[in-house]
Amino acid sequence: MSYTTDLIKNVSIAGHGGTGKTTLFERLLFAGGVIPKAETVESGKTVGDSSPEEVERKISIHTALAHVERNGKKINLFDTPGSSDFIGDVILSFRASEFAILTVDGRAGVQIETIKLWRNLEGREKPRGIFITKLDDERGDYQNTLDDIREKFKITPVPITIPMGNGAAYQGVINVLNEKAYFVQGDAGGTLEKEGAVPAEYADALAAARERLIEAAAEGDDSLMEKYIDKGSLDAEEMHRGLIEALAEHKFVPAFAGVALKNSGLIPFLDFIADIGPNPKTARDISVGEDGTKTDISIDPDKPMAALVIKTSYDQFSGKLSWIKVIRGKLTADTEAQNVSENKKERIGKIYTCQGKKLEEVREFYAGDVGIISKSATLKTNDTLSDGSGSISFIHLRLPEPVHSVAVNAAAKKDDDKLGEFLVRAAEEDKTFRYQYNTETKETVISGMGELQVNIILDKIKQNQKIEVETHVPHVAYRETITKKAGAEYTHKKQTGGHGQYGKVLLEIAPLPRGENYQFINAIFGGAIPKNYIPGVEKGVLEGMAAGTMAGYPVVDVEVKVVDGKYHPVDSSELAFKLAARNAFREAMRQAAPTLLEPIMNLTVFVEDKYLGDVMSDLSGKRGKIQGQSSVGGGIEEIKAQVPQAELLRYSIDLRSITSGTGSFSVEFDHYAPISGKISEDVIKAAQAFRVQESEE
């Protein structure tokens, strides 16, 4: 069955790992009569957790798409990953919901992922609710829970259900909205809550949380503001209108309670959002143009057919599997299409709906709709797909740059092209995870947001393709430079019988400002060097630049001048020019006081303000230099510093041990700089001993 695209909401579960995300996509599924039975995380067998490693390590490593059908609306449902070392899946499943609810454990209230993830919405400026979960622990607390939300946030959550009870005492949740209340029944879970009458003991509570969300309906439209004003209160059919208005423009945070586990308050989430709940005619998507502008683009069932690819995932049985957001038009199977990202023709065979792992065929998506393309033969994740009538193009997911990176090879030689063969796939598979060949260090470098994400997926290429990998520290990229000016001539000579190899230069060099890398300035007078022969001279001096006289590194920021020279009229060449310019540079370079350079990265961390002092000494040891502090509310600080990428190689990991798992940073490099003294000594060791192992290898 197709859904209109007034029909279709689109909901992301987002929230700190451990907050009962995949147990309320679970229970939502099973409310929702999509499977018959609700598994529990521990038992490996929900739908949400179904690859081999998230059933081994009992997390989400994966976003899972579901779809639930509620009073006539299709609600696809995404159970996201609460580790941050998997936010680039989170940010898909954004990109493609039109409201995201996150998930606060009621005993521990806000954490750091969910702080991040706010931020992140807050960026997208995405309509999003609260769902406060795991209640009926003696710890839960449904009141500090929405009070630690109002202060970390600055908001104040308009309740849509509210608890009877906490902890043992727990009951079940009241329904704002149709004043009724759903009660609990048994433990077990294998049963869904009851429709009942409100307790009196809960009545002013219910009556209070109602003419909170008046207020909030209100808000939603100029006229209803006008009429609460005048009346005090709204009808119910304005009521409804309004919040729907206010929501699609986040004007208020719904929040709702519940314990998945015991499937309560799980039918009036779902009547909330397939009634209130934002449809993706309220949203809007970006196009960019050919020069980079950027359009915001609305989601339009009526305009030609265009739609992005928000996943790509492999499948053992189905093969390789796109996942597609419409955005205007419809998406029909057994059609042709234009990938407008490679220019190539598409042929769409079938397209599915799916349920966790389970594939359903269907044959049309509507504009705001997601599915899945199979076995597509140029689709990959970003591209633009569309009917091929206009030249429309989606802006990119926005990703995080990858901050933890690994040096790899295959112990055995001969899986090093298929262990590079499935790199590239887990880099397709995960945006957020890079695989290159770095040709500076000679080093195969793979890199992740944490430790956690790369391991896995090194742990599944061992145990799916039994390979072997060996890991190791990354090299850093130093530089060479000089200090002062030198001055050297060569002469390259040599007879081997017939005509000889002849060729002098001398040379100039002098330091230039950081950063400009490189000046050739040919100063010769009277053709002591023939014009032809100059870029012979340049080329030596760039293959003399680019193997350093300290450790074997480049060089940087010199000013190379070739004032002077000789040739033999029968025996110079290029080639001879070019030996003599190589070895004339680097007896200028020893003679220029050289020195080594390593690059300065900025760095940016988030920490709970009870690490800030940890972290901050931590990088003074790094050789770091703290650039500013500040708050960025929640109890969450933000630090700035610039520090040497020798130092953050595995900074995620000293992180974590700091943080107690709860920090996080981002990194890029913004220059180099000059090290000496034992530092110096050390990475001139270090390289020399490379380089003798490189020619044992």
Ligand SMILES: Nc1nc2c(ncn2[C@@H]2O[C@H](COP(=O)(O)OP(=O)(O)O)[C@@H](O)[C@H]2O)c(=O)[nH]1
The other form holds:
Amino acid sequence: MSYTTDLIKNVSIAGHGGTGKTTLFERLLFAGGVIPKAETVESGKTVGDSSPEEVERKISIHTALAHVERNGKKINLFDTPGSSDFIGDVILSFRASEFAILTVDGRAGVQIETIKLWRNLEGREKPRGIFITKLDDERGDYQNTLDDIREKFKITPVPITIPMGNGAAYQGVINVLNEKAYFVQGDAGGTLEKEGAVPAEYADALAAARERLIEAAAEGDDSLMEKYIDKGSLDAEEMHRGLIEALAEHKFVPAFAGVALKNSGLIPFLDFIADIGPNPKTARDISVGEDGTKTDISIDPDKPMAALVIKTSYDQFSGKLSWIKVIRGKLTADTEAQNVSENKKERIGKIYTCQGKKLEEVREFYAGDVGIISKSATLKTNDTLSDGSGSISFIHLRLPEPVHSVAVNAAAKKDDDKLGEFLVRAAEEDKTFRYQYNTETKETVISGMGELQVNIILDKIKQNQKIEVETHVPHVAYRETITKKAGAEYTHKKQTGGHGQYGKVLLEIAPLPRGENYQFINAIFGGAIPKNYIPGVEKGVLEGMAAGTMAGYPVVDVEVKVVDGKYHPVDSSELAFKLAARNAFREAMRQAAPTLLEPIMNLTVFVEDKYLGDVMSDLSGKRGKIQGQSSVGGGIEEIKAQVPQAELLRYSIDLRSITSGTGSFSVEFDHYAPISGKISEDVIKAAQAFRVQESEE
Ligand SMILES: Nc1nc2c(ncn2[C@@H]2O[C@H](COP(=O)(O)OP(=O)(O)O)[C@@H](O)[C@H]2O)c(=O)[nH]1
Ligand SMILES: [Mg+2]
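Now that we've seen the form predicted alone, could you pull up the form predicted in complex with the named molecule?
The complete assembly is shown below, putting the previous chain first.
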């Protein structure tokens, strides 16, 4: 069945790991009649955690998509992973939805990953709500959790559902919107909550919450606000309209409470999304552009078809699946379309909605909906699909840079190609995962958002692909540069029967500012070296630069000037000048006080304040320079530092052990800086050892 734009809602469920997202997702599908029985995460049979790696580890690794119908609306739900290792799948689902629900554990309050996700949503101006979970636990505390949310997010959440009781006394929730109570039916979780009258003891709490909700609705537009100030209230229709408008503009943050494990708090939640939740047309973070331009566009069913590939996954049975969000017009099965990004025709065959892994064929998708194209020939994540009439191209999703890398190589040469193919696919499935063959250090380096993500890929290589691999900590890409001017000459001369070889080159080299890499200047006067041999000279210089002189790392940030030379009318050749230049360069380098450079990274760490001291002293032991430290609120600190990459190769492991797994970080390359003394000597020694080992192989 197909739903028109006005009948579609897209909701991401996100938040710190273990807060109850997958359980909530499962129970919403049960409440919506999609599955006859809800399973637990521990059983490994939930709709959300269905891949072999999720079943094995009992955590979410990939975003799952399913939908329920409620009040005539199709609600697409994304169950996202909580670990920062899989942030890529969370961010892609944020882009694909107009409403994000952050789950907050009612015992632990707002945790680090949730704060980071909140910031991401802030940047997207995305309407969002909060779902407080686990209130059936003795340690659950609704009021404390609300206070914590207020403090950490600097907002006052507006309760839509409020819990009745806590811990063992938990009975259910009250829906502030329709002023009804929803009671838990038994503990087993096989029955849905039941609607009833609000117990008298909650009358005051309800009245207060109702007042706050009406205020939130009055924010919807000016006329409602006037009316509210005038009359002190709004009627049901006004309230409804006001809430829709205020939420679409993120003027308030609705807060829900519930215990998914007891099927509690689900019906009011689904009703709210169906009736009040933002419509796709209100999305603000869809942009098109090319060559640096960027324009925001809105979802519009009345324009020619355009769709965006939000994700690619590979299913054991169904093969390659391209997840599509239709932005304009409608996407129809069995049609011709254009892959704008690849500039190729794409034949659209069958299209599907999905309930987790289960695909259901449909005829068409309207703008705003999310669905799946199977076995597409050309589609990749981030590609734009159109009917060929327009030339819009969607801007790629912005993702954080990988923070953890491991070098891998196949134990047997014959597996090289197979490993390569697997890595291509893995990088397409998760855009935060990268691989690169480093020609300098001659290793394939795979990188991801943390050790967990990288280890899961390594497991798949070994277990599914049956490729034996060796892994090690990647080599750092050091560089070499000079610290003063120098000059040198070299004559390449050889007489071996027949033709001889002759070329003489005199070079001057000088340091360039950091990051300028290389400049070649031909300063020859009067034809000491004929013009046609100059390219040979430059080739020789470039070879010399690539080889380095200290430890085999490339030379950067030098100006090379050819000032003089000599040639022979018969024996000179490009090759002779290349060899002369290469040797002259090496000689000049020796006299120019060369030094090694190491990459310095910008590091941002989030930690609970109790770990602040340990993290700081660890960073100073890692030669880090602290650049700033600030409180994010609620006991969470953000540290900014510059740290040599060589010290950060295993930082995801180190930080995890310092902070008992609660800390998280991001890194990006900033600049190269000189190293000297023991550190430099060690790098040179390691490089020599590496080369000896290589030549023995
Ligand atoms: N007591 C209680 N446990 C819950 C509730 N929701 C989820 N859980 C449990 O919390 C654990 C983590 O849940 P899961 O849904 O995997 O969290 P996710 O990582 O956010 O997807 C599981 O053991 C769930 O059974 C709840 O409302 N109450
Ligand atoms: Mg989960």
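The model shown is predicted, which means the values in this text are computed figures rather than measured ones. Here, rigid core means the biggest group of C-alpha atoms that superpose within 1.5 Å across both forms. Residue numbers count along the first chain shown, from 1.
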Practice task
Superpose on the rigid core, then tell me if the C-alpha of residue 43 is displaced by 2 angstroms or more between these two forms.
Solution key: no
Practice task
Return yes or no for residue 566: a CA shift of at least 2 Å between these two forms, with the rigid core superposed?
Solution key: yes
Problem - Cα displacement of residue 109 between these two forms reaching 2 Å, rigid core superposed - result: no
